[in-house]
Amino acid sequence: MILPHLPALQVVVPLLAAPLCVVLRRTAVAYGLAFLASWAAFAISVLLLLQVLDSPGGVISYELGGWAPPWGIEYRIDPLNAYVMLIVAAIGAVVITYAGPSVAREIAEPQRYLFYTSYLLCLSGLLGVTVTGDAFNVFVFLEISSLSSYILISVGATPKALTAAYRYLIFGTIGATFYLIGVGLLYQMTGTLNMADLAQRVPPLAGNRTILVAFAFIAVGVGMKAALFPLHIWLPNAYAYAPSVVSAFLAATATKVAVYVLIRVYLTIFGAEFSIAGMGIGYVFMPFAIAAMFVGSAVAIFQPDVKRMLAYSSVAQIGYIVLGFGIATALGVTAGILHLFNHALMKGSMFLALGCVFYRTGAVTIESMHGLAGRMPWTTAAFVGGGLGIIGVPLTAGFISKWYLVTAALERGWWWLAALILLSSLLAIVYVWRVVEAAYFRPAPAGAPAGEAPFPMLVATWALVAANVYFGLDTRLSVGVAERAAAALMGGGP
């Protein structure tokens, strides 16, 4: 039977497909393998989520090699990582559907099979982070995804892509080192790396200095990986100079998985009582989250390059996700997890729309988008659809998660925080409107190229736009799973 082995297959399928791309060395074959592996991973993620939701305890445990945890490595899936796994696998499947024409346009033929190899490794690493129940394995899978990300970014069309990849490498290495030191200190004090076992052994050691140092090291390390303000310096150039496919994929998945690690470590390993009541982690992260919301959006307003604008917008949106965690209630954590899911849909659709623009025009500056609505109406409408979600307009997924954030703030009696959430959302109107104004109200330059991008690119882009609207109307899955995950994390059961 295959079903009992789905947790292992979630990682193994893309991980085995990657070296096959190198062995076969043909672009068409490599793309076919990447396509099949990505959609297989999505199908597996759906099955795993259904299994978790139907499981009496809300947890699936898979013992690698038949070694019982904590002695052996365990893949442990609960509502939280099943939820994150679903959005990562879904984005991976949509992006690979989009990738064929875009990669052919932006990446030289000799590098394309290597591109798909790196893409599969990155996807495998991100899925591995979500599925593993071992703290050291999180580091291993983070590095698999990070190393492949550096390659994916570096194949961008301009030399600046190499600089961006190198900066990301430096920050990523520092972040991974800090995380690894923290995990090493935890192992020194507890003798285990299994997350469920750590969750039992760490809280009784709450006053130990080594545990407190581990707590701090992990915060800095994962904060760098998640691009939490002010540790976000690597992110704008990485998104701006990477190929279009890479920008969309990383913007929708990489930082979300890092935030998942942050939530998993502090609310599972250290526990909600120690992290929130004992260490006041909510009050630590909240100022940085609020600063990210305003600084990221404010800087985005003045960017002439739209990819760079969306990169700074991502810094702001990561602030919203972490803010839910900082509110430190079940409703706040629900809002943060929900925005993690919704932002992947919104920002993914906007970066894919920009990839369509680049395919046809060769540029993504505000100036190059003058008159774009008349030349590429479907692409422009898709970008606006994603932008409405970022603003938080009703009937979009972004409205739902911001509503939950505002409600969580008011539940704590923090009306001032609710006002800041609404005020920062107004800044998003400004930078989205700059593109709308250029596309709809400025004349197209003479001789500007016209025509939509190839059909697969449009279909993939609109799939995420449609999902953005769907989850703004029907929240049974998105909100339901987020609430169940938050209740388990905060000690309220599965």
The other form holds:
Amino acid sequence: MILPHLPALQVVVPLLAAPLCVVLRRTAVAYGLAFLASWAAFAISVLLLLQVLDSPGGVISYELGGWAPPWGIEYRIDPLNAYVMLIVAAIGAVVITYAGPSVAREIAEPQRYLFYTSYLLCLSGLLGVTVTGDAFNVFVFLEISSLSSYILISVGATPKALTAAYRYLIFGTIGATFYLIGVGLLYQMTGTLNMADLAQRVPPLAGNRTILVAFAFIAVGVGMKAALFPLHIWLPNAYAYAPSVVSAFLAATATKVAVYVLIRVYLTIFGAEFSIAGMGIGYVFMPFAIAAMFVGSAVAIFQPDVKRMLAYSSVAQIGYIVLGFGIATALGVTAGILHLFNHALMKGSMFLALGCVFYRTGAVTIESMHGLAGRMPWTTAAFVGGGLGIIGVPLTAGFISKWYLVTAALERGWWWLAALILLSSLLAIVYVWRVVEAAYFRPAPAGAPAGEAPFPMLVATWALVAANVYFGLDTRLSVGVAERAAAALMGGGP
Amino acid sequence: MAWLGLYNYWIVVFLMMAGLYIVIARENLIKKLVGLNVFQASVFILYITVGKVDGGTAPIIAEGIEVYSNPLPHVLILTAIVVGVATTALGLALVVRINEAYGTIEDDELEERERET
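Would you generate the structure of this protein in the form predicted together with the partner chain, following the form predicted alone above?
Zooming out: every chain and molecule, the one shown earlier first.
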């Protein structure tokens, strides 16, 4: 009875829980609601993934309000968005489990219920972007998630969080509006907004000037949202000054969802043949992806603030994800989607570990982490666990996605690209090592605060570290679904 | 003079570029938001223009009228306007808080103060 409506519930549950938080006001109640709604969303995403994998065509189509597509809004779920939804909902559930003590430490009591409201809105927006099969609906959900993430960032401890949120607002709005222009031009040429319908009607129009302009507008707009180098300037400050919970949540989900939109637009709507063979989209994105890998990692090395360092590392990692897309073969796209999934786990666990450090010590600079291994052994170990994944050490999820990236590069005969991937991984060793050195080999200053973070925070952090190791060993789920998604996307193309 | 017939699009392009230029070139945070609004308004006009059917009237069913303009872009733009209003409101709220925290809303001065701390 309830099973056929899961696609709608995926968005509706957190969306309805959000205003309830405002009405009920009490922090404990709001937290409870957010907790339940996030875990419910996670359960729904798991069920949806199972349904999609079981269904014969690999696609679930849900008619919102009973209006048949292409007139009504269709929620269309295939392996790709079920996969992205799973990771977004999983991070949402883990982070909310973590949030209680951390939010109590970093956000003033009267604002807390509003914080949870924004968190739920952001989650439902991100899930909405992934679940919908309507190009305009994507814009609406993108803006729901972006508007709430500006709020989430602005409640950071220092006034710098305010300017970071403002700059993100300007960038995010320009990006979303560029996407809107692109969708408007597509609608002008085809008269439809349904993605499956667009996928039928756009390729025959290939080469039309309006379609080309739409193609370019969407690339720049979504590139801004995804913080693809050189459109990433908003990201470091936004992640560095946001509350710990928000940095972890957004770093693991928001940019990933934007990359998902990029893949969806270019490989589903425009189609692999037009985008890759016709427009050479891979060659457009690849130089920026490679630049992101090197510039992001190199800048990360020189950051005294560890949170800011991780933010720059995120810029680099988005480079790897887009690089997979840029290689533009089924294997490359698999690697990109796989890294999207794995990076969410790794970067999520690192930001959560930093949140634990901030909870105890009140700072996240390299200096404040001297001797941390003795003071907070579990937290430090979790950070290093995530860091090993970022470097791509075997037995971690990061190794699997780097392996697939290198294999995809070699498959195309681009050994230089494989070399670049390995070289940029060396930079990751340097910036992770800086923290390891400070935490394990420097003496703790006298009177430095010691003791582990509260239990829920540690459990959530370690859950992600464990997932990071698990998906490094058992890749049936992560690689299996990514391969199916890439095969479906690249079906018609080279 | 075929291009004159498409004057809506010339207005759209002019507003779009003017708005984007204001966002980039102005240091004042409020002026940036104004520019952002002009930029968004240009997209609204683009959509409305797309929905116009030659000789069509407002899409309300009435006796003796055969040709209607396409109502869908209007509805889409209503949604986009709501998003725009929310963005502007949030942006202005942030500017108020920035002014309270820093005592200025000039971007270059803000950057200087952030570097000092």
